[in-house]
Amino acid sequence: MKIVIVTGGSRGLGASTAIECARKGMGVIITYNSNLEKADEVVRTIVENGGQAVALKLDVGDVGSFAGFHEAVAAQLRFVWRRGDFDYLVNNAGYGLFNPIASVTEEQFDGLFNVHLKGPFFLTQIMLPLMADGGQIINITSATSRVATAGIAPYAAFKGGLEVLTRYMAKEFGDRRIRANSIAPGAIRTELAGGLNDEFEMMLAGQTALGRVGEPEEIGGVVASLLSGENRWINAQNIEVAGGYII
């Protein structure tokens, strides 16, 4: 069995990853950072359906957390599915804020910093020598980082580093045969930012050329087919699926 960590595990795009994950036959381990309820939503929707998942607290924003993170999820692995390494790593954690450029506060830009582009960063590299070889790194950017929308200039120019990361992990793991690509989604209906409120999503729908937003399930299963073997050729790609955003 194949076993996934998908950060940010307990809500939207992470937790249906996961649950798409679990139905293709991968255990999974989600994190958390904050609502443990959530999160065990998700994995009793997995258990009730056959699988195996776990669910272990994490800040993705907090670097200094990363060594008790690695040695739990060494444990787990011991003692759930009996070994001492696992294949995919999902850096999906993350949250949105709406603040034009000129009154955008340090602390603000330092906080999305840490969860969009350092922790990531920090996070496969620690977790990297537990990871098998011939695995996969996906990192969740955005389409936000190809358009600009005013009000979300520092989550965006994050999520575009965190693309450029995903080409040099993938060139510099090719070593080991561990695949790096990266999924940036267009508008979605989660919760990130409060969620969409009928007149944003109206917008948001008629930029889009399939008329709508997405729904977490449709980046999810996204995620879970490239982790699959039959798109073991694809590396160091950004895929956008946005259903045709600003075109």
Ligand SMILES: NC(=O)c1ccc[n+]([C@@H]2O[C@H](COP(=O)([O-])OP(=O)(O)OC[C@H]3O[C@@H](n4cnc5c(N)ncnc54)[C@H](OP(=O)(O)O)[C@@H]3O)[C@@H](O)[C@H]2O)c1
Second form
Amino acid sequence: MKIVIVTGGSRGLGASTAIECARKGMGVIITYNSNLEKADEVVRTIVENGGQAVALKLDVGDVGSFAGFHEAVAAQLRFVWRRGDFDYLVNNAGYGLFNPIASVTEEQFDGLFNVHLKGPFFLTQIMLPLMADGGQIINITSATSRVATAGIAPYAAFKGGLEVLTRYMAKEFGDRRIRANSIAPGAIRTELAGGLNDEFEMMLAGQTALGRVGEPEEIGGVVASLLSGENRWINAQNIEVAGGYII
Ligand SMILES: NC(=O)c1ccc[n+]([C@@H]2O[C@H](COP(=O)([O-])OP(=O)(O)OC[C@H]3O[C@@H](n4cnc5c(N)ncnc54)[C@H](OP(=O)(O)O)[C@@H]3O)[C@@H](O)[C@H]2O)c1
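Can I get the form predicted together with the ligand as well, since the one above is the form predicted on its own?
Let's see the whole complex now, leading with the same chain.
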């Protein structure tokens, strides 16, 4: 059984990714930041459908906590799966914040940077020795790095940085046959940045060739399928999954 770690697996795209991966027969370790109840719900859904999953707490913005997380993962791998390694890492955790460049504070900038770029960088670094050769990394980026949307500049810039980092991961980890790709969702119906109100949703739907916003499982399904081994020559790519957003 392949084992995947999905950060921010308690809600939204991460929860859907975890459920879709379990459906494809993977063992799943999800992380949550504060929402233990939602994380437990995801684990329950997976287990009730015959899969295996555990939830661990992780603040992706707190690099100092990563050594403890590494230990916790190693313990769960031994205890639940009798293994000393895992196969896939999905760097998904994140949050949104609307504020124009003119009024972004240093604290807001640093918070977004820590979770969206520094966190995935150092989490991948510390988890890499525990990842099996031939593994995969999927970073969740965003279509907002391609199309400028006023009010989310630091977020989009760090997602753009994560897209570049993905190519460097593919370059540096290829000797262990570890692939790295990123998935860039367009607007998806989740609780990100407080969710979509009707007006915002209509605007985004109007900018999308398929005429609607996406649903979480439309991202989770792509991540699970990319991990499932049917796409083993795809490497170092940023794949936009957005229904044709501003084309
Ligand atoms: N939804 C979209 O339209 C969209 C589009 C493009 C990209 N994305 C990206 O997709 C990813 C998932 O977003 P989503 O829409 O699923 O958001 P969401 O529904 O708000 O879920 C966010 C998840 O990330 C976790 N999280 C937030 N801050 C964290 C932190 N500091 N440390 C660890 N975990 C943290 C949350 O944990 P708790 O439940 O414990 O709070 C939750 O599991 C993000 O990276 C986002 O930028 C989303």
